[in-house]
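Presented as structure tokens, the chain that follows is alone, the form predicted on its own.
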Amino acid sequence: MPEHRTSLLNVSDLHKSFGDVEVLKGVSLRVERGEIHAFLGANGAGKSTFLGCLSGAEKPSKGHILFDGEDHTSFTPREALSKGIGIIYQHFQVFEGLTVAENIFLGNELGNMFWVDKRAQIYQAGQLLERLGVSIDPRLLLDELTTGERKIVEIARALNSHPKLLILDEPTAALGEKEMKALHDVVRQVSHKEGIGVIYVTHLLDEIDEIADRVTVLRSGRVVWTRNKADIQPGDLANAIAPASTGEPLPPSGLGLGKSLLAELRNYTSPFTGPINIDVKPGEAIGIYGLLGSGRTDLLESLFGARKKIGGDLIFKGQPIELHSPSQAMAHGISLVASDRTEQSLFGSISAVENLLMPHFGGRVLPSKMRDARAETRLFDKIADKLSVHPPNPDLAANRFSGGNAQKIVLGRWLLDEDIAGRLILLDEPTQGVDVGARAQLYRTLRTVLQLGASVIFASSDPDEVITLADRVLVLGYGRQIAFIDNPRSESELVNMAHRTASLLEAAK
């Protein structure tokens, strides 16, 4: 990191208020020239609507933003681009169908009006992917890239805008160990050869000592405190992120609640995943463990016939069962809480109660065919007590919620219905994009499920989560079952497992 460096933003007494709730309370930040700004907080604690009023998607109500000499109060989303403010979402903003050297130039091609100089594309293209030091090339379509290689399409586009602030949102919530490495080779030579200020968030604190220069903590739309790196001790961040949530332990699951097994797969194939054989008993939590294109969301989507069985049996409460749709499955008592939450699971423009009730109208949970709204407003204020789902808004718009809460609203779906035993959840990545303290929260609620006699089968890349919530482990290495163990010692026995197997499989290719 350069030694010295001047201030790119100063942002002072920024207040931002939705009607009557006052999200952003006086917030102050400082990034330099040359830094990576790691930016934290708990889901709800106001990061996304200050990165929109960085961005230009929000107005500030108050307060004033320095950036890079200029005095502002305010953004449109084209200022902020044309000032040199570029960010980068969670949720891919590149398209498939078109190449890496098309999507590096969209909104901004070369030529004239009347045709595209797709030489020139490609050339300049390569020689921005080769400034960021990685062999991508850019001639390939978008569909043959893997997850990190998108992320770094994405860099390397708002690169090509000149950007003298770059803000990544949760960067690394879908990748996998070697792509997030790669990826932050990345950012460090933006940064810190390059001179380009970074605002980092993320939700991974492991990811703090590997990419940060200083950290900001925001908490109820305040800032807790911005350290330097060096001064951050142990425990630090998880105190400051969410205090209450931290050293608290778990109840136990609910293994032992029966005698019979709630499921089994024998012998059962997916289309990437197999054959797997396991069983699942009540009150009991399955871990699903490996690397990125492991098989663990093919072997999942198809337990809940999102997916089309290849061979093997799943028996379910003791009778083999043949699942061709998600309807069969939940008629089963299977569910399904999908890792992408925007493409998979939530309605983004319709009501939080609405989200909540979508797979129930009609049904067990609500029989009659007419709406209520007061014993739907009870549902929700149910789920949003037990969850903490902030704001307790059952008219807020799902895609205004954070990440973190709009997962306890997919998850409180399949907790409305009162009689949840011998229910099968599955769940793909629970956690991913969600803080410290949400984390908790999730954990604790998934604990008392299963003490209530439904069991989980979850599928995670982060071994802590695996180590903390599953009775028993399966893992897979590129579409096979590798071992499926009782009380895994450590994260590091079960990624010494993971990367060895994978080795092996890759050289045997």
Partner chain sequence: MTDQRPAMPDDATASAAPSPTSPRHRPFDWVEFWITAALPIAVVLLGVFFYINVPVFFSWRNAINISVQIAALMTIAVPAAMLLMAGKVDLSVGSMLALCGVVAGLSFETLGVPGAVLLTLAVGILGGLINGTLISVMGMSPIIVTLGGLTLMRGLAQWLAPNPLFGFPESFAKLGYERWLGIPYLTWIMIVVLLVGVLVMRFLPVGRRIIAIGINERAAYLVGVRVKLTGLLLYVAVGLATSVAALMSIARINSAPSGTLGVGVELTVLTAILLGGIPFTGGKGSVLRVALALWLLGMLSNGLILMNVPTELSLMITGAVLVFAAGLDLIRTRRAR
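Return the form predicted together with the partner chain of this protein as a structure block, the form predicted on its own having already been given.
Single chain only below; no partners, no other molecules.
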């Protein structure tokens, strides 16, 4: 091909509005063949909308997309695919009941209209995976694969339609460190060896060092800058994503507020976790660190009464208690912010204020028997102000908020009650999909809550978050308590502990 001088993708001055809200305000971006172009931005910066314009899911209001020498103003998803734009969404789009090969060839089955050539599919899928440098048996069912391997199957499927540009939307969001490395190798293979342009969206700044050739940062619908990785100074990225969010140390937790323990777990066993032995002091934040599948969610949901307790005791305020449902847990003053926002926390189609108040109708915060629109709005405004919810519009449907802002609303549910002392708040991945700026704000809010005398148990797969927030850390591996440590000194100490023990357990099997 003679057109090596032109870029693979050249987007100029792209605009997109929803109603009168302008989400993209003139975005320009060039992506070359064979480069890995990292694409960063806070929640609500317009990343998803921009990617939607490239994949055909959204129609831009204005601007040009020059792709592979052809000028387009918009695509349908089908056109985008046939022109050579492949996209892999953050949420998995694989089918568990089918084999790896069937997943890879889904919609493009080999054979003729009457039968599928399974052998050819298995053979070609095997070759494709080998080309990516991974050893996954194409005959396995998807159920038997790890999360990371599933992501790689998705990439293989995308490659099957011979894309020139591959878009990866937060591919490593649900992956452990080892799986992340394997995925990086695959992406490098795809890009540097096969000459495919890659747009790589991520929230993890460390990943940029690891994998990116160039970086573009988006903020409030505009491009802040595009730079070669070599030209990026430490601190540049965080600053570009969310200026002024760095600095300012966090306030301390509320440790030392009371003598008696708030809660104690004695040989506590939930279906996949335990026995666990920890105690929780008033005003203390306990972090749970472990890899995916270590039992974090299982333990938290069990403590909230949403899963069974198999054995042992939960002593709460000096009394052993048995919880059979979330409403019982809430009556004791225990609350949970679940891990998957859209699946488990949010009521997408109703208003933000109703989402915020759902656990409180008729309760202590909002005791009136009839609904009271003014009181409801007042409570929303208070939380919107405290957590900087944007936009601060109580009537907007919850699914119109960006990930971080939706998370603030979900978290806000448990911060409404002023009389928060003596409560236990359980948080499962509290900042999943939340950008750097909003994250700092959430941390600050949590510390305030701790100072008011509530205690927090939070699970996180981000060691940095655990170090930042936790007074003590429970390390889990394969459902077992590996350690309960006072002052974790460094991230690597945590990571080492979780990984090493995991491999020790594996070796023992």
